[in-house]
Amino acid sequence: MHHNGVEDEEKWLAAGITGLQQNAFYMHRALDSSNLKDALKYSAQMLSELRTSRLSPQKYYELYMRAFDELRKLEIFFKEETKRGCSIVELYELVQHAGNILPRLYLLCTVGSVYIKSKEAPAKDILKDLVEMCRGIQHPLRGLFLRSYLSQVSRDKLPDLGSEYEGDAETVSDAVEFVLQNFTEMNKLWVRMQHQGPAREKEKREKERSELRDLVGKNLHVLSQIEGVDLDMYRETVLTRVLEQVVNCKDEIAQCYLMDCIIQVFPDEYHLQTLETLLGAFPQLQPSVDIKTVLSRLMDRLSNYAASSAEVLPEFFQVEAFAKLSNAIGKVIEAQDDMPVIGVVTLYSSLLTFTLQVHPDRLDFVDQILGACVTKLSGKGKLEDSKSRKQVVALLSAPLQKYNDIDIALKLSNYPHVMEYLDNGTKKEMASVIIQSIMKNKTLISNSEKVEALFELIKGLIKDLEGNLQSELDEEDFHEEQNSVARLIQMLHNDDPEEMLKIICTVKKHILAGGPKRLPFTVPPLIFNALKLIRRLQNRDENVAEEDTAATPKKIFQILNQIIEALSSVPVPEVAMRLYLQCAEAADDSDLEPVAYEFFTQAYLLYEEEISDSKAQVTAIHLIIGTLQRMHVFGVENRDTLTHKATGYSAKLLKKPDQCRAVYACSHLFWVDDQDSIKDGERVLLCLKRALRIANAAQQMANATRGSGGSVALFIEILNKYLYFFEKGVTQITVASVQSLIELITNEMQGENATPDPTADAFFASTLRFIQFQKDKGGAVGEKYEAIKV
């Protein structure tokens, strides 16, 4: 056995299955010719091919999958000799006369199963003559296969409950002992092999151990199949003895995989009924072994029984499992001081699932497994391995995914601090799994206790942590993340003013400490939320006391216009010259004039300091002018204020067409149909003018550059605005004026240098139509258009 190459081993392999083939086919002559002495001469010469040492396990597998085979053919022949009269008694003394010990065994094991089934005998006595007997060989490869062989051939015939083999009294316990016995024996030779050969070849031995290790495994799958086997003789005997072996044998590949074994083939409910005794053996086992798998196996087959059925849980109350199972894990941890923390946080997450399952309504078992979980952590810093990352990220999102709920969450003294021990990245996707289930629940959070506990668990998404470079992240990621964050905004409520108040307070808090550049995605959700807040105070009993109540219009706008002064950092000023005019508008509604005048000075200055782009400028005056002729609070003087600089800023843009457009749209302000003080046709009537003024040069200044009329669209637009306040009464708007734009826009466009444009002339046809229209409605309306020549 010097040399063991492959190619040395299939040698052998191919002349043992010669050696085997040959003796097989002699045996089949004497099988067929009903030669009984014969039959056993070559049967035990064919059978000495299984006493070779040069093969490797599965090799030797193979060789042993024929000699089964043969076996099989050789078992009916013998139960065929007892029909005819041959004494089965006699068979199998002479079997024993085969001159090598492993044929003889395999004999006798063959001829025994045809014993058993003749019942001439109890069961029993000859299981247990058998297993003795097999003590015989003591090579682990020979003996492993051999008992094998003898689990295969009597697992049918065991004197089990109910089975035709039932002897007298007390028959399961021989079955029991009977497998027991051969297990314990198997599992001897088998670690025995761990100590055979030289120690450099340790890492091949581990390998053919593994493959071997089924061998042993079926006994327990044998004894999990007895009928007979119930929870009191599974804890006295089996639970018992099986654990024993287990723990002496001492050996780290062997108690890991019988462990597991144990685990998966006995019932639930007896591993439940026999907790301790199972926990107990943890701690004895080796220290290499991995004992975090084995016993989040237990747990994850614990969690599964607990979510079969609501009636098993009593069963679970009363045997105290969280108790023994979290006393268990604490004893695990402390033996093996340098248990890396992927297998702390795996057993306690195991654990957590378990509770979860059995406990959901024991908050404090959840937050004594997070509060456990940190002081195994504590002293370690950061989770540097991605692994360990991933396990925790696991343990926290349980609680969520359990109850549906952040509330509960936040009721968890100790989920803060095991997030402590993320990474800057890990802790983002803590906290987006967070906002995502607030999100899919639609939770709304309604105290500011509980916004700042959340605030704090999502810090990772709301400010740039230490160390952390914000350049790191991916532009369309960075926005995704603050557009989650906006959207939780929308989610804190409370329909209490003043604890709504505290609310918007306490993000305000965290959102202006986050860094300019998310400001331009937290402000804008923030001050919606509290415009919110100012409506339902303005829908409030008027009765109420203004002093007697912190929630003030007047104190939230002050609030706000602190908030959105903070965006000037970034900057974004048109993003912040929509928020003061939507604040204006508030303040507007509750009647605010100072306030509502600040919030308008605050988008002038913006827009005269800030707006430089002259398509930006375009957007923002129509914002205002839009915004300013809604406002109703407003005096006299301070209507005027504001109306004289939104009509200066119309006039001073960039590009004639912009300037025009924004001048006519101005005449809205001198004229507001609910506002009897606001009804100035003078005015309205010089901004028209102005506006055409404005027009006439564009078309002059397209004459002299392009060499043709501009277009005449823009006169058209104020023809539409001449009718608009024609309707609605401003006597200074006449049919001469009206008539003789009709006039001017005919002639443009019939004139030499008209560009032709169809836009245009299709919307001067529909102007037309409507004066036609209005004429044709006869009465009133009717008499007003009637003047009108189209």
Given for the second form:
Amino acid sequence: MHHNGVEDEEKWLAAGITGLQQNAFYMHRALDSSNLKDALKYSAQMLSELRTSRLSPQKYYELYMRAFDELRKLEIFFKEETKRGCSIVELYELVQHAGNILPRLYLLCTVGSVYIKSKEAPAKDILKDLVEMCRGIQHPLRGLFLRSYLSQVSRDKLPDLGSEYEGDAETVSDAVEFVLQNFTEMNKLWVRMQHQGPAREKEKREKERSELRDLVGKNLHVLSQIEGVDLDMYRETVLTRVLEQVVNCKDEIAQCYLMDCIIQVFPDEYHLQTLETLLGAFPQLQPSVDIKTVLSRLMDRLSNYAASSAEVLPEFFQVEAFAKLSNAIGKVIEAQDDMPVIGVVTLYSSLLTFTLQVHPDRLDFVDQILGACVTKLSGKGKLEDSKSRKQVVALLSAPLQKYNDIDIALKLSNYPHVMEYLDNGTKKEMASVIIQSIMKNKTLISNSEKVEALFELIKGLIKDLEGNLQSELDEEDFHEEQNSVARLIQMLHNDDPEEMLKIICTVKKHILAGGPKRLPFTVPPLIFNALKLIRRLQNRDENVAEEDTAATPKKIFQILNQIIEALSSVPVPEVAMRLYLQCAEAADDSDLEPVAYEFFTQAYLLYEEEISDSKAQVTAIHLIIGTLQRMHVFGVENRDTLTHKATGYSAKLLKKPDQCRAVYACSHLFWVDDQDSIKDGERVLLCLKRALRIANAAQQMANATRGSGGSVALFIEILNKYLYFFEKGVTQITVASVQSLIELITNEMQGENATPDPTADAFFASTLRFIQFQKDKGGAVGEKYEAIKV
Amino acid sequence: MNYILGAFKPACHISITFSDGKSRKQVPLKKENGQTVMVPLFQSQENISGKISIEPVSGKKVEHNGIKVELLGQIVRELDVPGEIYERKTYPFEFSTVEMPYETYNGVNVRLRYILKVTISRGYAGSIVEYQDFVVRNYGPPPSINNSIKMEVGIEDCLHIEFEYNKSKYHLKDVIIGKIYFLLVRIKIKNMDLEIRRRESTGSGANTHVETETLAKFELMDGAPVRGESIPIRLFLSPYELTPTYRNINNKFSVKYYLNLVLVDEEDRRYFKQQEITMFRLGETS
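Beyond the form predicted on its own, can we have the form predicted together with its partner chain?
To see the whole picture, the full complex is given below, headed by that same chain.
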């Protein structure tokens, strides 16, 4: 219509303000000289500026506020006039002589305010007259502002309970009636705006309308402030009438805003006591109304109310709030067939929050809500939009946060069904939430059914889901996720070994399905958890362990073997080998020689076939030696085989120093303190000598390749081994052999080709210091060392 | 006439005073020259009495063939037989219980005046005349029957309204209370006014001349109502210069009043319905 709308509007506003100010100036002059006639004339002219149709609500408001300020001065003048003897009744008539209706009604409201204050007539009569007369303004914008003015000037003059205007014959209902009527009329005007003007300006119009909504809503606020509105009056008059207007206006914007307004301005206990009426209105609203938001806010409010004090909870039970809300939601969803999923989920989410707050003991309610949600989601496929997914996560997280106990969620039969509707990413997110909850609350997941259910819930993390694109996954995130799963596995526990075994089997079933990428994360914790169980069994009474169906270590070891085997598919031979060794050690403790042997065999196979990296080999061989050294279950034959192999591996390491170190480490395999059968001094010496040879060879190699002597560190290390076995009483280790080794080292260090090596120097010095120290100790040890010359 | 008076200075000064001149109510009367003067107010069957003083301009005598006072057009009283006046002479006069059924009226094409005329008849010099206007207003009791006006009007499929005025007869300081119900609105109404129109008809038969004036234009509604709205009417009549309704006064003229309800749409088309109301003058005390 106006191509230059904004500019023009500024112009019109400026013109309006100018006109208003001019007339206000003359009005002031009339007020100063107590000239009533002129005061009325110029104030009416001033108010005529408000007759404009050219301004948007915002600009009109600007103009209105200026007029409002001027009217305050006029009101004071009127008051003074009545003190000077002018009859208020006459004044009330006089202002009605104005020919234009808008100025006339503004003046009437202004005088009316003075009239009420004068108490020459009952407030209710004047208010009724004013609110009736305002019907003359049918123009929405002008009408809304006029009535807003009326509301403003009358606020402190309502014949409320305890108000000075209460009067004898007047009751609160007059005050309520007045506000209700003004509200109704304002809402009608507001709604009418929607239907005026061309269709293409709909958007602009809706924006303008929303700018005006608080003028309408203010009335509800006023109603809520009336002292005398008790529950009965609220129920019978206020709510009924307001809802009637809201429903009948059939306007989306108004319904949405006003329902929310009702919920926000009136007290919680009123809502609770009138829940049925309030909820009854929802299905009657326009289908396009965003009921879910409004209803959610109601439930949120009630939830907060319930949370505010335990004393209010009986009120909730008494009115059967849950049933009513649940029922209402069902009806709304039914009525609004095309309600988007997000709406449905939001509603149920709010109801859930409410339930958790009000009926924390009613898990059946929670499950019922989830069930209803599932029913609604079924047939809709996975949730596509991120908002609804978020809402589902919120829905599912709520019980966890409330109870701090995943156990509760596991009892909810519909919980996993709801999760089904999430996409893979969100499922994972939810799974993380669940795990975090468990971690935070140290929840004990104590039986296999629960574990089964739990793993079903978090399967997003446990296995690759269909259609999951691996490339999408950030490596770091993946590690994070799997680490959390690992922590979860560690936490599973049941004191009853039977049940614990079941748990282990359940976990095993799930993680083995998890694919090669996850196994390195999930297998170790399960193995260790199982080993914990085995240790417990070892400590138990033998009799119990022998029951038929009982969880026996043997049985568990079989399972463990299978689990570790699964790692070969990854492959992560180092990890698998370590686990085999761990198991072997546990089997050793359980006195299960064949089992231990089997584990060792597996470890050796891995070493031979899979571990080819030199560094890895070094680490592996030391692990093997270390583990094997501690084993006591093996018979001579088995032990020999294993020891032989280990020594063989050691001598085949690539780098000489590695060889040397592995070989001297092997010496320990032949001398174990607490095993009398393993005290073979010959072979200890053999190992050490072999190590010396290799050290020599390393030295020569260094000379040959670099033209300088290598480190003497290896010799010093071997010296230490000599000293160890010497002290242990291995007769093959003689004082002479120690002595000659010391000399060898001293020579090497002083030799021509020696490279200065402070670390080696220090190492040697402290070794010598140790010898001296042992000598000084005296007694048996001192005597032993006495022979060694330093 | 003024210039003649200016050319020939009057031989004497005539003054007319009413017996209760000081206490009698005075009302404004608009004269032909547009000036408003205050004149005494009478009603029918009152005694109109007072004194007429004739004071010759100093040192002159006024010779005359008789002096009379008339209530114009009706009654003549001889005040003096022919003679001469040398000095101030005062004549009392009285018209008892004069029938003055018609009120003073100042219309567009017709005026109804009450005048006291004093004539000093002289021979060749011409008569000396003095006029004194006064106003007559007659009060009646409130009408025994005073029905409301209620009417449904409309344009088919376009606009249907029902309006109601609380009375059909209003006194001059009355308030018109009423309501307009909108039964059907298919046009975009901009505003609605209530007008008070006065229809003055003079002459009779083919020579009838009608003059209509809008005395009041009172906005009742701003904006477009929807079906079901009812708009209140409250119009105070006191600010307007109204007279009672006059019907066929002396077979000369009639003055009638109408309420005209006017609806204006956004294209400035006017829709109206005119309805006669009877105006009457209510006794001051009641």
